[in-house]
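In structure tokens, the next block holds one chain alone, the form predicted on its own.
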Amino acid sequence: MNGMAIYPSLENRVVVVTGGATGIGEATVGAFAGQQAQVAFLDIQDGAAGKLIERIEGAGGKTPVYYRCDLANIESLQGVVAEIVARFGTVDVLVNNAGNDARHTVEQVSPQSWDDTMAVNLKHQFFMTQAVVPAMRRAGRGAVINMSSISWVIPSTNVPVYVTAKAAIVGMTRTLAHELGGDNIRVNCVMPGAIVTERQKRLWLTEEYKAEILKRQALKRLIEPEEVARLVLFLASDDSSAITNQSYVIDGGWV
């Protein structure tokens, strides 16, 4: 682990993370397939799905499940989850990672496109939630960690629909922990800043765009998806066993 924190909770965990095969997904994964844990990870990219189960075998981590998934399909969705349960037993983590941040100008908007961004920035999130939870409670347990964004707090332009489905995750974290907490399912949200992920250093990571990051962050230097990967496996352990109803940011200091 590179001298990181070792969770002795997290051996053996069965642990789901939506949009696992790049970007934040990809650390998430790997960082928790160190930790011992047993991971199931959906996406669509089967390429990059492959090579990331090839590194972590390579580094010395549980290999993961890759599950092929659209997770706009909320019956493909549903149907995933009941085959991880009844491979492993039980779901005791779920990290609602997948998003897209493609721009749009609010005259871009029709109301398809807004569907569709909120299908996968916001509705997924949801129906994973609602899924998992059955065998969350039977095993008197569960960890929920949804990925907001500080991109409603700046607030960020150019995604406007996009925006909107972050802010939203902040309140649906809010009353799904107090929905699921009397069943000790703990629901957390991680709010990251400008992390350099591949998709980002390819699209909009310009250096106009990394000079704008350094001067608004109080850190003058680049976030790695690896750095946000740490904060959601604390949250999913043991060791934040009292946490629950929180949004985290991890920005540099950018809010």
Ligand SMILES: NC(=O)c1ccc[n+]([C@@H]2O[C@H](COP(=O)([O-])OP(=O)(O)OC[C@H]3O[C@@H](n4cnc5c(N)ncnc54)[C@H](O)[C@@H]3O)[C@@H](O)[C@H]2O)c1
The other form holds:
Amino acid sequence: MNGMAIYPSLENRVVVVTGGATGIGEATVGAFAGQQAQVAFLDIQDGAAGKLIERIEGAGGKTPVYYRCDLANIESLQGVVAEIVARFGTVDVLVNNAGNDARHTVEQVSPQSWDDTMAVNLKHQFFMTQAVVPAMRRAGRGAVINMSSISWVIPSTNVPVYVTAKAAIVGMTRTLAHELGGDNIRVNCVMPGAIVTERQKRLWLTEEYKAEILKRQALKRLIEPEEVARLVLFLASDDSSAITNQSYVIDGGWV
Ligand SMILES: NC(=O)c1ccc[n+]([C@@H]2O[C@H](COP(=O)([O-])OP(=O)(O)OC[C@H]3O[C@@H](n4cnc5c(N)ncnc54)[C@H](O)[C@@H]3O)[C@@H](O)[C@H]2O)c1
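Since the one above is the form predicted on its own, can you give the form predicted together with this ligand too?
So here's everything in the complex, that chain up top.
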């Protein structure tokens, strides 16, 4: 793949990425650091986070800051956002990326597991946004990018609560875009298809599933996390200054 575009508007912007230690989040943290943005990322995988910071420093990116935070704990994420604002002065960009696509049948869902699945896939996206809005209002600008999925469109099975959360993220994006547009805060959504992260390779990417992906996609190759990160960069930059309220599919032409 060719080198990344450079977005001058992203230099020194304060960018918060949730679930930034691995997968699409990891690629996103690396992409923003390569733009010399100041990234703060939240995750629970300390080892992967440390290795990512080393790799970014080795590649000449701006050193990101890692915060250990279980996003299911709302008080904890509110505390981390307060720390980030105290340390860097503001938040310019929020990428609500963290999620967990653990498989579950309809029969397995209990009231507790429903709440837990919503907590790791939906609830933190709202409360992270709520937490960064005061700083964005003071700055008179902001960009929020919410990670959804094509899973609720194709549709997928064996992940009914996850899919419900991913569909809700599109609706949440559209109402928050209108709630916050008056403050020049843009809210957009990204809907990835099958992206070959390490977790996907380890857990779900069987030969059969790979054949299914290639059959469904227009492009006959697998899509990389860095390709999603490129779309996120654009939506975060001033080059997308008139774009808000939208959801962008990036799936090699599946849906
Ligand atoms: N990979 C795909 O094919 C694909 C497709 C569609 C949508 N997505 C979405 O993209 C986003 C990233 O997915 P990914 O494939 O990179 O997943 P991933 O599992 O590789 O990365 C998710 C990251 O979020 C972190 N995380 C999970 N729960 C957390 C919690 N409670 N607190 C803090 N951090 C937590 C994990 O530790 C991990 O680093 C998710 O929202 C996912 O739903 C992925």
